[in-house]
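The chain below stands alone and is given in structure tokens; this is the form predicted alone.
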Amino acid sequence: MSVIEVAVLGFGQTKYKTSRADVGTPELVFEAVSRALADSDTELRDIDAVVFASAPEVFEGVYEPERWCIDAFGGVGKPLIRVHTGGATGGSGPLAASRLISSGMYENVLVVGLQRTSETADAQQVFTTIFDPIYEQDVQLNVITGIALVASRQMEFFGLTEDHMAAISVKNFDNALRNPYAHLHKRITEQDVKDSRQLAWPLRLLHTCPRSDGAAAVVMSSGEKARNRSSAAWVRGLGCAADVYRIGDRIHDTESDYAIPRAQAWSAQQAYTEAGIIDPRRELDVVEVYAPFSNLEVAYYEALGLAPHGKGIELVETGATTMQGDIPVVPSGGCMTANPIGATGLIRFGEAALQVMGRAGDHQVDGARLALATACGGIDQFYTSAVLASEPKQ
């Protein structure tokens, strides 16, 4: 029995802002879906099924937002699956769609990602509830303080400094200036980063992502249909992994000591094995990593095999991950400059697809033929990885 190949035909996304008060939530979804259909030259009637990716619905303030938006993404009369794995939701969506296609169930699947964080008064109060209620909530952890803990351990064990984190922030903000959809369009310096407001040591405001409203969509299809297209992004490898619930149970991992997320490494290795990648640093041309904090991007360099264990800071020091480097990371600006949480992983996936199709515009990496997209959620608990290529497997 031959394996059914899967490809991305088109990607659409909205402009990201702190609040998209100019449209209702179904209109926001319609904006992304319309662009994805147009980009893929596909009619809605050709879509066989829909995967709706949306993280905690408390952000939208509406229970089961897929019901509210079903007309906007053309889901009426079609099979529908909702995916929710926290911040990794947008990465889990195209993984689910890929398996639906490769299994032979459907030929064309639309994946929709949505998040409207402006509808909740305080996102951090929501995030405090994801921690263990007995052992961890009493110390008032939230996403920012939790990632500050990661950064402090990177500093202690791997030599991470404020200079390294500032350099990552400047790189990503500079990249976002080339991306018309990015939320934050602002030129910053390393000194600006160091002077920005302290949030939780060692994290400052310009080390972190914004709260964003937005939606994204991709059209995915079987290889048979994609072969008739002038360009497509071929799914070469997929991976996903989950870690234990309690942070304390991860800190005693002697290999990474919580500074390097092991579940990201597990997820990436699955994708690399499926794609036949042996040396990701040399074989990959571009990476769209889900890193909402500058220190996490450095940690992911190591988890993704782009740098040896404990050597992630060397990629920062040599400029290897800049647009001029040999392995550009988040040429779109990444989620440090736009983070509609449930859609963010799908944005990384879509941006990676654009890169290998040569359609990323002003932030296109010359000659990009093999790309990696990742997503993360649940405070280093859930991870997805996807390898996309400009050509199908031979």
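Residue numbers count along the first chain shown, from 1. So that the term is clear: the rigid core is the largest set of C-alpha atoms that superpose within 1.5 Å between two forms. As the structure is a computational prediction, the values presented were derived from the model and not from experiment. Compared with the form predicted together with its partner chain:
Once the cores line up, the CA of residue 76 ends up less than 2 angstroms apart between these two forms.
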Given for the second form:
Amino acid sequence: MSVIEVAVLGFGQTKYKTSRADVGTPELVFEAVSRALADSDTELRDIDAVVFASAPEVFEGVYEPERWCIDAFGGVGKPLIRVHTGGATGGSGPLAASRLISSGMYENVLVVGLQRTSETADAQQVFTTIFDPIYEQDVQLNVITGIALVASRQMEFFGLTEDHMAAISVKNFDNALRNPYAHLHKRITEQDVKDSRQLAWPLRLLHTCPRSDGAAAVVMSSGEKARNRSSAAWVRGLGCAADVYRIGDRIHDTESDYAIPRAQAWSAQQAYTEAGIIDPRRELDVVEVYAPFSNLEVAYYEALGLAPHGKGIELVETGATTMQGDIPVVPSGGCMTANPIGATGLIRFGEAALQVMGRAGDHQVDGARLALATACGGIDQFYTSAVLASEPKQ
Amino acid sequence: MTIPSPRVGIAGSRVLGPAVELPGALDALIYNATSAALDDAGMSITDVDGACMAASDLLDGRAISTMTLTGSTGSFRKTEMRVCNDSLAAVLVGAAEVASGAADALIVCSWSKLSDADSNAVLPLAMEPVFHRALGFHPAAVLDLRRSAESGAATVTADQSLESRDVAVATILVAGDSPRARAHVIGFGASTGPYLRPGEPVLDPVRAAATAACDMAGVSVNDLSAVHVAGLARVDDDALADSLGVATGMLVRPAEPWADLGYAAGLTAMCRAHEAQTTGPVLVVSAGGLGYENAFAVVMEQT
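Now that you have shown the form predicted alone, what about the form predicted together with its partner chain?
Whole complex next, starting from this chain.
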């Protein structure tokens, strides 16, 4: 069955900061949405449905924040669906919108991503409640300590070192200097990373992401509409996969190792298959990966098929993923320099769209025609992948 | 270019509850519903491509409530989507995944375990913190005020409170042309009203959602055999029927109209409508929010 093609017409985002105290939450949404509408040359009246992507509502402190913000994105009288898959929320938003369009239900869908983490006193306290309430919450595991365990396993599994992690941090912070919307604008050295405060061994402060307030929005449409536009990013392939959560569920599972996020590989493979990509390292021009910790980015190189098994660290050592390399990863600076959680995956998606439309400004990868955007939620659990192209399928 | 039809099939379904308390942990409850729906469809977990669910973090008491539930919802190594709306929204998104050809079969599920939660503590948090929350309004009071503003006279919509219930519900959606389909969902609609804006007609979103679903299905309200109503307990039958343009006698309310099923209400009503085996197109409507402003509707018919 041939289905309706889907394309991104435009992307808008806010400036990301620790606290956007200068605006209220609906105003933050308005800022992103009005930029997306302008960027896509679309009027609100042309929008048929809205997908609102925001992760735990305890961050905003308002139950069902999409309804509070409805006037800010012109949702009155329109279908409104909120998606939430943890950190993958911003990836699930455009995925849901794509299905709504390609099924023929709606032609133009606005996707809005929001998170205002500054309203929460301690984000990690929120994250302790994602775990099983009977067996695990009392352990006070949180995202940082969980990822630290993953990093220590990666050191054993494929030889990850603090040098690799520091090089990733420096690369991403350098890239962010070219992105005016990034939260952290700071030139750092590998020594700065190694001297930064230790959070949970081997993770240090400069291996991790900031807490950010921010919103993002994309306008997506049918291919028929997009063909009339001077620029559009075409959705060539989508993937989505979930993994089990409990460590006990993986015992004696030879395919499973926390060093390499296998559900990211499953998700990416779906997207590659749909897009007809056989050799992602050679065919992709740029990757916007959702990696809020430097050690995770290295693992994703392998999961995304950019490096052979156990060889992700070689991409760091050769500089292949820098702006000057053959496969730049997060030219925007990525999650490590701005992380409004529920919006973060949508930012990756929007940045990938900008790249293939040739409109990424100072962080544009020359000649980018095929891009991958990912998102991750839970503890190595929910993954989305999207392949975007500068041209529709022939 | 072939435009796919948003028509999808229902291969099986199961509702557990509603009951004051369904014993067991949340994941066991959901597992029982999803596996019973698969049994009802004559399918196994290997036959489905993923899961789409409707769930509330705050009512489940976890920041990402679906995180610990991958096994029981059936999404391990498959696609997973979650909506935070009434479960008819999960039907809509799940149907889009099937109708687009991205999935051949999908579990759509929802749950509400209010025996472990206090919805009266959660729902007022939908009021924004600066201007409204300090007023301490219960959502029912908000609805009364909206109805009063609309009618120009003080209106108390109902003097009975909602009663918390536990429920877990799942259905298996398949492609519209699948031989497994025992019923079809042929129309989808949704609409949203303004946030806390007095004077706006309360039932406008429900009417708009129902109209959109009927339009997509290619049926008029005169063609409908029944209208199954999820939630909306505080709106009387005459007002709802008048808004939808149907006879009051066509409305089918749940056996316990005052049961609060949370996000699971819509899918529960859809599954009950499926079980009823009514001939002809059937409309299912639901609405959530501080005054029913987030409305969804589907039109279904038996195969």
